[in-house]
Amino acid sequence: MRVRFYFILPLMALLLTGLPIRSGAADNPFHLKEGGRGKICLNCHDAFQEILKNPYVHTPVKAGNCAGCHNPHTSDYGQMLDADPKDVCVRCHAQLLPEKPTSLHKVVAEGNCVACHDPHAAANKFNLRKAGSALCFECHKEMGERLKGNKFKHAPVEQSCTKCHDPHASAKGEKLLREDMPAICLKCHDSGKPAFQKQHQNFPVDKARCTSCHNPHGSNQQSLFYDKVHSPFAKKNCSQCHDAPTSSTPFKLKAQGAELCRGCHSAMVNEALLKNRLHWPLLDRKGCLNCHAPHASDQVGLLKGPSLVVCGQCHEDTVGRVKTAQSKHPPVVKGECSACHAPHSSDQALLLNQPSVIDVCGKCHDWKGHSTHPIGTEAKDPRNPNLFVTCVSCHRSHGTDNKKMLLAPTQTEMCTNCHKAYGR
């Protein structure tokens, strides 16, 4: 009898609450009265009465099926969810994600659907917490602030980012683009129109990457060019660098590497080539284009991106380590690599922009007031007689997990690297 009692008790609870059995049985196995489902929940959660007045109500909520997402009795998850939050939404909305996405929205990867959607009811379609681009700018604040100051804004951005981006995942383009470039742009911009072709000097840009010249969100330049525009490009003098648009190779450059840039920037390139140590991209086949954008950029010096991003393409070992370091050098955090290094060439090791490490550090730090420890050519490093003591004998220039970017966690360990312990 005891076994039967414990078997019947959960069934009685379900009858009293008006919630359906979650075992795949009929939708209303106990023949509850019309509208009975979910009412028991609202007896306690009465604040939802007001929420449910919103025009868009989540389907299970509208059906009074709170148990579609919540366990009415007990749960291992917050909000009494009956499964891991990452899995709850996917059970019904799996079709929103492509089988092999090329890019996936971070909040989707984290299973944080409620960052964008209200799981119960909302004033906006798809239960979105905010309408249009305003929702995206909740997380992408920097983008939103930058657009406020732009003179010219891309029309879709002012309406909704989802015109170009899929908010969940994309199988066709990077950065959640619904199509890769230039296909995504050509949906609105007709490359066959004479006006379009004239604007692009008759170059076949319908096969090019539009974002090499245009900012897809907003700009202070007409035609949404990036804010810093290369002079020949601004003057529409494309033939200065490229073959003619009527040729079989319209985008081919007239010279390779730094030789192309040398035509206009001869003084800078020639000066760089006279130094003892050259930054390797200068001698590469791509030359200046390894780091600089040839047409337009949002960065000073027409860099292809922020310094940390550009330098990090090759120096990820350094940039990556600094990201996790507890004690970071401020210029590195700010992406000011050129505060210490010359970007093109130098006569010093590591492309330092001063004659010595001490001179580089001395631009910002008064080492004489910092420490009484002797440094310089008069102080030989006992660990290597060919070296003398400099700032980096004790500090790592980019960052460490130790205070003040020291190489060891304690002062004792620092000192005993060079000095024998007392009494030994």
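Note that the structure is a prediction, hence the values are computed from the model and not measured. Positions refer to the first chain, counted from 1. Throughout, rigid core stands for the largest set of C-alpha atoms superposing within 1.5 Å between the two forms. Compared with the form predicted in complex with its partner chain:
For the motion between the two forms, the hinge, where fit shifts from one rigid part to the other, lands on Arg178 out of Tyr226, Pro85, Arg178, Leu282. Fitting C-alpha atoms of each rigid part between the two forms shows the smaller part swung round by 8° relative to the larger.
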Given for the second form:
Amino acid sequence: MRVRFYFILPLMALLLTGLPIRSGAADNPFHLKEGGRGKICLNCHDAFQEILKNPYVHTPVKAGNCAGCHNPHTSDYGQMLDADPKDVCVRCHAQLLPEKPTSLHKVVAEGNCVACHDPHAAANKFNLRKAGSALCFECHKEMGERLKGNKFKHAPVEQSCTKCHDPHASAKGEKLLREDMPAICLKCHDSGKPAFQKQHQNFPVDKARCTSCHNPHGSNQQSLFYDKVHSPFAKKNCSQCHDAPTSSTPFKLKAQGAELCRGCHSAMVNEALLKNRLHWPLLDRKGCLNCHAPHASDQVGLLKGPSLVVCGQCHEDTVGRVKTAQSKHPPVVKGECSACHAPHSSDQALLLNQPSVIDVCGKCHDWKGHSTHPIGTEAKDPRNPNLFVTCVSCHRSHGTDNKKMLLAPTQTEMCTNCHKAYGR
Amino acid sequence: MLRMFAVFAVLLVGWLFIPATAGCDQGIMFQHLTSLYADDKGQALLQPEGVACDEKQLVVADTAHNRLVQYSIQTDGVKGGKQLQMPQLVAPIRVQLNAKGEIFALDGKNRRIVHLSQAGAFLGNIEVKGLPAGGALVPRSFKIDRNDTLYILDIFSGRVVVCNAQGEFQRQIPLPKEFGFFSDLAVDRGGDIYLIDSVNSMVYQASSGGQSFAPLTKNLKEYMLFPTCITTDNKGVLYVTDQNGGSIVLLGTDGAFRSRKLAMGWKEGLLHYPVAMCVNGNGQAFVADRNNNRIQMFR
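What would you give as the form predicted in complex with its partner chain, now that the form predicted on its own is on the page?
What follows is the whole complex; the chain from before opens it.
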């Protein structure tokens, strides 16, 4: 018993005296001098003295711990960072991102935290480079411009984008919304109020997507409807298309697909159906709603979005080609798909809006002055007896990696494709 | 001595048969045989969008000329080119043959299936009898299996309608809840049905007698851009026509990618916006090479 006591006592004494020493060693494994983690960095990087006068200083900077993010000796990364820029911030701020985000801010996904935050010090809370929505509008310029022109403004938008959007990621909603639709709207807008119900014709819209009618960023229409409003919707003639709000299926459509729209747009639908080639989604179960918004939209023709987005939702490869192409066709870049294609139907393959490719191109290009190369029905394509030379014999209309949207990288390769005698 | 002879015989048999079997499993090799540019009167094809073939005949949907053209198939080519034109058929976009060699064509303008005799006489339109009430039928494509059962891809009511040779409704299989756009379907010898989703470049399958479709493949965008046609041979190979990619992609009936054949171009053996393909029991394949205004024959 006595022996054991004499054994335990020195062990405890050793632990008591050794612990601080060990903990100090772990905290300072390289036995750095006072200020060695960063304070002495300011001896050379004296410009930081000014920056650090900002009211919001990053915690490790405030603690004089430059080595929290930078490696003082060598680094594989820019700014002598201690790790990949994608990982440096996450080492301490991982809790900002949900485990399974529904939506993620692009800059966050790219690890480009410094796009919004100054990693050293800033005049704004959270080390933000700019205060409020002004920071968001640095990238989302178009949105910023559009908000300025709105006649009717949405109060939370005037306060800050972060009222509705989480700037990093959202676990619950698309587009970084803090809650999914319609929950986020119902936090402020009480659907139980009689006035709310009256405005919505007693339809149970608390189960619908508010943004199918309202522009949450503001608009030039009352009730924040999108700028282009479908006439029956504007007149509150909901029952023209939907079952009664008191029915068991209040949102059910009275007819399916294009049949519903044909009730008013019969001339347009009939004209489309008389052509030999149909844009087939027009006759599927969604019909016109594949491309058009039934209530309101900020696009001409009540399109669900800009043409590039609407057409690109199915024709991703065609729209995508112009993004990577070195030479681009301006109408495609601008999303003017209908400059060449008839979106509902046509008598031509690929739904071209003119009888011949040459006519399509001729709407913008004076090809007779463009080249002395013969094109048209008299100019047989030597590669194929059933083809004649047209613009697309040499050019690809959605863009290529060659200049002037040519199909081959050099003029020689282009010409000798047909003129074999001149090939080497 | 006897043992040596036996080993030699086994080796010989193996040498003779293994390459042939391997070739069958790979499907059509796409060796170009010939290209068809016109009918028997010399009138050129214009934007053909459909082909159907058996061992004896090939029928082409010469879409922009609002007609069908019927050829007889030889070992290394085709003969003839009889024009089948009638007011009841406009802008044909899909063609099929039944076991008797009768012709069925989908009228792209009026969206109805027209039935012709083997000689090309108009027999009537396919009206599905006994179709469940409440849903109109808009056929985007159709196929006929070896028992003459008709499978219609109905995009309006979102289903595949199955009916017998007399046009009597047998059953329907709803399309899956989530998909891009289905352009075509195929039926293999075992009765399994395949759908091609042009937007997502995915194949869906419903087993023979099955009540629903399930994805057979993942998104195949790395192999194809905008597939518009799917067909199968009798050896368990699915052929997907990639319209925008100008090629044919071969898959197993288990959905596994096998190979990608041909490429975009104007010369023979190349494709420019191909939209349909058929394969017959002799291992001959015909591709509707639409923007080249021709049909190409391969084996």
